[in-house]
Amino acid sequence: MIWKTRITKITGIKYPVVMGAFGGWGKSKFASSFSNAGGLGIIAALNFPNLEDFKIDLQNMKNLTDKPFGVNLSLPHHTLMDTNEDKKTKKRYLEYLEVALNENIKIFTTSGFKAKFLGDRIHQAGGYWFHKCVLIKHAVAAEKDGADAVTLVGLEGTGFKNPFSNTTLINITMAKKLLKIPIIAAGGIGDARGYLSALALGADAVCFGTALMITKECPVALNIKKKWLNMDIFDEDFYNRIFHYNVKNFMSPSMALGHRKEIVPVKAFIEEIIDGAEKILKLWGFKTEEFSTL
């Protein structure tokens, strides 16, 4: 089946799924992992210190994949101000944004808080802006200062949160009445039937994470990910970490880990969601070979 969303078109993606930006795990070879099975990988420049290694990690990533892929930029979680520290913070962001550009990367995704920044310098370059945040109002402002697509996060996912954080069904069903660019539904989705809903609620594409920790090519040590499948979503203790707003539970998996049951690669974990997504439609009597949201 042939997928079409307003992120494909955007994009070039086989699938509308996106992947997350992962600190210390963002870089080509998972990247590419993800990018060659159809969806957009991401590097998460802050994984690179360094910007000769992010060059050359940009530059493995294109000998890895022929395929779409972008560059996050997760700035800190207050105002950047006129400070001179907070200046030479924006000067080190355009710095990494700069090394993208000039190895021709027109797909960027942004978080933290206020990128506007950013977003201009990206359009200057003819590039796209994709702009991560967890409440509507600050979609709406993303959306305002030029923003070319938002990733919304429910409640139900991991990372830092907001004390007024909303579920996933409430963000993009809102979202989509509020909002004219492309939305990137995230939290707590792993499984087909959440992809599925999620382009239903009104979602042009589906941003993936905890359930892509637990997949062959993501580097994180195999003794983590056996104690991830096996636990117990609807615990008190896990479910306090994920709906009780405390900064220290930022890197508590999300309840996505609920419909993971084994290790298995990238391409296997996108080609069972997709799959999956197909045979659900076509058993609602979906009878064409296109889905499409255009």
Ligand SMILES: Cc1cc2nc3c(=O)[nH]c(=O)nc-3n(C[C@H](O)[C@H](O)[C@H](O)COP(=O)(O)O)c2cc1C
The other form holds:
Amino acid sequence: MIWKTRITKITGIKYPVVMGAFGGWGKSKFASSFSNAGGLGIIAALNFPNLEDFKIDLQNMKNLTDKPFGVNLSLPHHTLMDTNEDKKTKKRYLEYLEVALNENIKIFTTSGFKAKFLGDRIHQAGGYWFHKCVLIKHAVAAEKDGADAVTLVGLEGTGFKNPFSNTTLINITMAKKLLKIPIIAAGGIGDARGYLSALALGADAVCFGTALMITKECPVALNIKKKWLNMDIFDEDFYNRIFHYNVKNFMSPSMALGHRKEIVPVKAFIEEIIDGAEKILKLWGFKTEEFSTL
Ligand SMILES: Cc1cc2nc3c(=O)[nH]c(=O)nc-3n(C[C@H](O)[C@H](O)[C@H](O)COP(=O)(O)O)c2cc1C
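Let's compare: the form predicted on its own is above, so bring in the form predicted in complex with the ligand.
Starting with the chain above, the whole complex follows.
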């Protein structure tokens, strides 16, 4: 089946699936497996302590895939004001951005507060700016700031949380009513039903974080993957880590873990999601060979 959404149209990816930004792990080897499987692989720029290593990894990515991919710039989660320290931080981000632009990268994802200074430079260079946030009001602000798409992370997901986070269900259905730009759904999605329902809620693509941690190519240690696979997502401690706002636990895997039963290659993971979704659509009586939300 051919999958068409506003995000596949902007990016040129085969399936409307986007790799999460992974501090520590989002480098070319892992990201290229996602791009080669038909999604948008993401290299997290700040994984590289210096600009030269970042540039080398971008070049490596181009050797590993000829498919579309993007670069993430995760900003600190406090407002960047105009102090000297903040000016230095902004300058550093702009330097990473410049390296990527020089490598002809066209798709950028940002996360955190006050990303407009990056978005403006991305647009000036002819690229696309997707901003990730957890609150609908921040998504509305990102649209006003000129973002080309927003990723909304629901409460059941992982990553930085906000005390006023909503669930993926509320986020996407409400954002669909409030925004004109494409929406990428993230948070707690780890199987074909989750993927398909996110598109039904109004998303133009789905972003996977935790579920991808359990793939073969993810550079997390095997014993940790196995520990995660054996976790009881209905356990009280697990619940508290995910649903009770506590920034110290922002790297905890999310409810999406419950959908993963074994460690599989990224290609098999994406095929499972897409094939599963196509089977469900057929069961529902969907007859055409094209799924389009355009
Ligand atoms: C190990 C790990 C590291 C992450 N690092 C970052 C990061 O550096 N920047 C960011 O914006 N999001 C980060 N995230 C969040 C993901 O990009 C994604 O938004 C989130 O995992 C989606 O929810 P899910 O885990 O339920 O799929 C990370 C997630 C995980 C699991």
